[in-house]
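Encoded as structure tokens, the following chain is the form predicted on its own, with no partner shown.
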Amino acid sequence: MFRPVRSIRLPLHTAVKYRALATAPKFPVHAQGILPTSQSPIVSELQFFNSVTGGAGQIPTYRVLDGAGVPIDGAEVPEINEEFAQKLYEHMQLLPTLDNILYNVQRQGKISFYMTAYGEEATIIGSAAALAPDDEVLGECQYREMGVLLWRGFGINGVMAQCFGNQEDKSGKGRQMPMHFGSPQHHFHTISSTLATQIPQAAGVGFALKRDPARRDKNVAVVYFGEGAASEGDFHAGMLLASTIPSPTVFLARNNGFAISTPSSEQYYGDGIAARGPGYGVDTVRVDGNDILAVMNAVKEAKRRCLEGGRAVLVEAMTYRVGHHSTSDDSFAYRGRQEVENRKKIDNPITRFRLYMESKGWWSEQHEEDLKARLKKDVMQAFKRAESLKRHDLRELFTDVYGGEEPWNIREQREELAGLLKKYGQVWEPWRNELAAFKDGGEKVGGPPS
């Protein structure tokens, strides 16, 4: 049974520690002068500080909706109409009812790997309605992006082809793991598994933005990223490169608590990630990530600063990743059963979201049904038809690499694997059945490239 609450204090693994000796500068009203070649005042006095706030306490967190889904008092609520809200909460309810299907589909051995994305639908889909379509994104630390692309009209059919890499496949013809989705069209650039590696990336795509008249004014660089990608250098120098050179980047953390299994509280000692954006000099925000209302407007406002400052803005999500890491985990050997279960009752994004619509008379009982009824057998069919395709001509394992004419060494390995396969293709049982699989059955491997 879902019980809302107005306000919840976080657990220590999702908020930041409280630092009881944390201190902020007091500085004499009349200084010594300013240092030469800087603004910074000259005093008499010595003063350590560690703290970016103008007290001693934390960075604030930005809501709009309470945990019951009413607003609190003085929250700039969102313009959006009831069509509006309605897409937001369709596309949230499209991420749980995909993970269910496709977890269970991974443990019956259909596909490989999965990662689900519970208890942060909010984060996902509140950002991506903030950005313009045409907005590069860059995401690879959590793998849980595949909801902005989906806002993006990505489709269900192109997210169970990714998965089964099957021959509709389009990011990556079957050569990537499931989740590890890209797509030129939708201008999501391809996650990668590697941690971090694509946060100085996106810096270098908000310069590449900055240096298109067509599009300098007009767009930025998105990256996703955990607050455990956060611990690796990748993120220390995108935020450098987009500061200092500038770029037009936004840079998303969504501190969901863990680090697969290392909670943000043994991560870092600080007041979180948003601690780190004014050491660049950057514009930053901690928001509640699972108020979707409260992610859009900050994500929204974020972009527009980053195109009229042209340099990084830091967004810092805070939600709380109730499913487990990925298919390869059990997250209860490392956090209580019942800690997941009361957050998923008291701070439900969906249904945080779900109370405020049915306050505006948006949504009813009858239109929950109808929605997950739907939703279900749309992912259900999807299911079934991607589960039928065969996967992309066995060549395709070569091309994609390099431009031009293929270079001998590809064309080597080629030429390799084709005496391989006519020698055993058809002999050996479990390369007969594999090869079955492959549209072209492996024989276009040896002919010339298309």
Second form
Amino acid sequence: MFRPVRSIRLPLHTAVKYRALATAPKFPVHAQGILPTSQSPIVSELQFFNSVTGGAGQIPTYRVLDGAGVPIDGAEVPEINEEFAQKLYEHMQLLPTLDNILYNVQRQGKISFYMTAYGEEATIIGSAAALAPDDEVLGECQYREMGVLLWRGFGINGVMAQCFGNQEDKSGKGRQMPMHFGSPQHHFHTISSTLATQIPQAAGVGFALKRDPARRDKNVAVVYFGEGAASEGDFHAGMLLASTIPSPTVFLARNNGFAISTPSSEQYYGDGIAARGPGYGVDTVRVDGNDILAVMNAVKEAKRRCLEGGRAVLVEAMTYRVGHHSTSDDSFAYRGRQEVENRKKIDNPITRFRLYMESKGWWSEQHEEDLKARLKKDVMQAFKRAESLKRHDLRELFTDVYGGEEPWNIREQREELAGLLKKYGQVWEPWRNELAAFKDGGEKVGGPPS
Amino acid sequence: MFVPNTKLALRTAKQRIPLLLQSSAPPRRWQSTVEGKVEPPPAGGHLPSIATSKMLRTTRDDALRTPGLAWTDDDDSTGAVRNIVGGRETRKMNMYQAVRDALSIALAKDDTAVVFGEDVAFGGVFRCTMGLAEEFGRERVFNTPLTEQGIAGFGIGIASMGHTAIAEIQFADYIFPAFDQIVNEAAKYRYRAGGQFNIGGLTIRTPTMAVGHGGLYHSQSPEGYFMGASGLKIVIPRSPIQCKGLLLAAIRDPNPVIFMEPKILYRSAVEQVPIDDYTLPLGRAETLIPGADLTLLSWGTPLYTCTTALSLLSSPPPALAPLVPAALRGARVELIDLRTVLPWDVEGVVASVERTGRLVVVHEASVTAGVGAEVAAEVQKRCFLKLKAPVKRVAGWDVPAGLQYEKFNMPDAIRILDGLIETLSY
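What would the structure be for the form predicted in complex with the partner chain, rather than the form predicted on its own?
Once more the chain from above appears, this time first in line as the rest of the complex follows.
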């Protein structure tokens, strides 16, 4: 075991490039009037500014627990009991358990793709825990929000079914790559691989919630995205819409330092994502994303403000992507192994919370061993089950393209494939092998519309 | 609809294509991997793969004699083209290395050239820009923030100043945020300025097509979406030699070019590539296999699937043999690589169909309003009286590219084979 440090001095990746001069506008003691139809004081001094902090420093980061799991001076620890704390911790630990196994499963070629959430457990579980189970979540942009669904009871089997794309995959009937979950029952809109597209959609979801009398005082929309996705035009559109057309939407940026290989220092020149919030008139906070209690407090307050003001709120959670971008990536091609190792040891969100729990007498070495063994057993069991199941019917290739009546082209193409399968399905080996993987063996492709 | 009754198909074939039966020339089994042996390959066994494809030029001599190749020599001040092959060298490259080689030449020869896009500086997610940042500096080879519309717009601005902008959109599936910049700006830039401004220096490279496990957003072939954007050129190479020559031509073409690189070929397609600077012509299709009975037209990855289908047609494995009429096995199919999708080589394609009377177009994009639709419309207009069968399109169905369903969505060898049989026996 390493010795945790109380004050984490590792520079945040975003802060690596300190800007030479951050200047905020100075406000005159004696304004020479106000610009008509505004609150802008008239001044005689020509001044440019590039900071929202009112000084040379960067936007501060909110934290509750220090690196050793001890509340920092003046921090308000959220009121959680032993049971709840253990639930938080279990879910944090479940993520790397799934990651370890599924990463290797992908390496064995059993699933096509995987993305780990190493290092971001506190941001994901902490935010999930701060929300109501029926707040509408639009997770995407880095596809690392599996933990939110798990917190809401989606279940390990649901995760496995989606990753294997088997007949139990309700998320997308095996149509999408692994990690593209979705579940209306869990108020989690289906993930798309495209970056940032769901950010303006989240504003629309918030708007719709506000129009629904049964939900307007209760629920918000929440959209997760990385600091890379925040460079897309859709980010700006979403923030602008949710503030201008008041829509209760929490914008949750997970600033993990990298967009595939591109470090955040090449992603933006300003003070992170948080600096953009005030530009849209949006309440904004930067939080230590490796401190689960800080994330909980920040997201809880963000939701409260969202409901109260009926407008967007921006939370920037500072964390670090310990894993590779995905199984298609080897991050040591662009960052040092040691850098990653240091981050894992010095600033590990799971360890930080465990130390806090230990200090309260809520966790022990025995708990840890039991939990890890149980999680591993559960995940392995679900993996074996998912692996043995067949895919959906091949017919599903053609369903859900449209609702309502099946258009002529889809119907004819479905029938054409059915004819081809009848002709070649058993004599063309690549098709015969592939057909065996589907529940209907291809038998149901033809026939009348469902 | 296809004809499931093979006897009927055979009879129809005999009636309709007596030429085939009379042909004295032995059927061309150019794809046969075991020459001289009579035993047919087992299903899925000896079929041509990308790695072993005869389309790839794997010897120096073969590579240097690539049709249409024009050398761009440094000492070419006289304007005379040296078509000398002797003394020129080749190097074994896969397609991402060929891209890198072309970019390196473009950067070395043109001081205004810059290469940029997401993750480009460390070499790009497909390794196409590996080492370029180190070689030419981060000022000329650089990462952009994650914004496709920004990348396209930035490139347009650079090109409007007469510079050479070589932008990368990380996946063709992600080109759509840049659609406005490409369709409303890049394509119309020259026209709206009355010819005063142009952005001919812009080239947008983007990996395209399916790989077998890409799902909805890493499998698409979006070339068809740009067909209506006159002012653009769209180029899709099939191999390393083609990629280098066409990319250099695209970079130097006086028009904005979208250069779509079939991503499955980055590693799998390997050729001896000439190390000198050369271009291959845009707007010209290339005949890969000459034939007289049917024109098979495609571009990018499906060309390899087409050669597999041709192999199945000429020497079907025993299990398939009953479904492939013997009379059709000797059919001489002309395989054409369209290469430039916009503006496409109507002259070359029509000349072929005038001779063969039959056309099958293969593409991965959905059949509706795909490039095949445009080709079919033009060919039926120009070859109406010569056509012996309707133009057949073998393409993706009108559904998104579902992950687990890909083998039954993409036009695979058996579907192409069926399309060939149907068209030959019409």
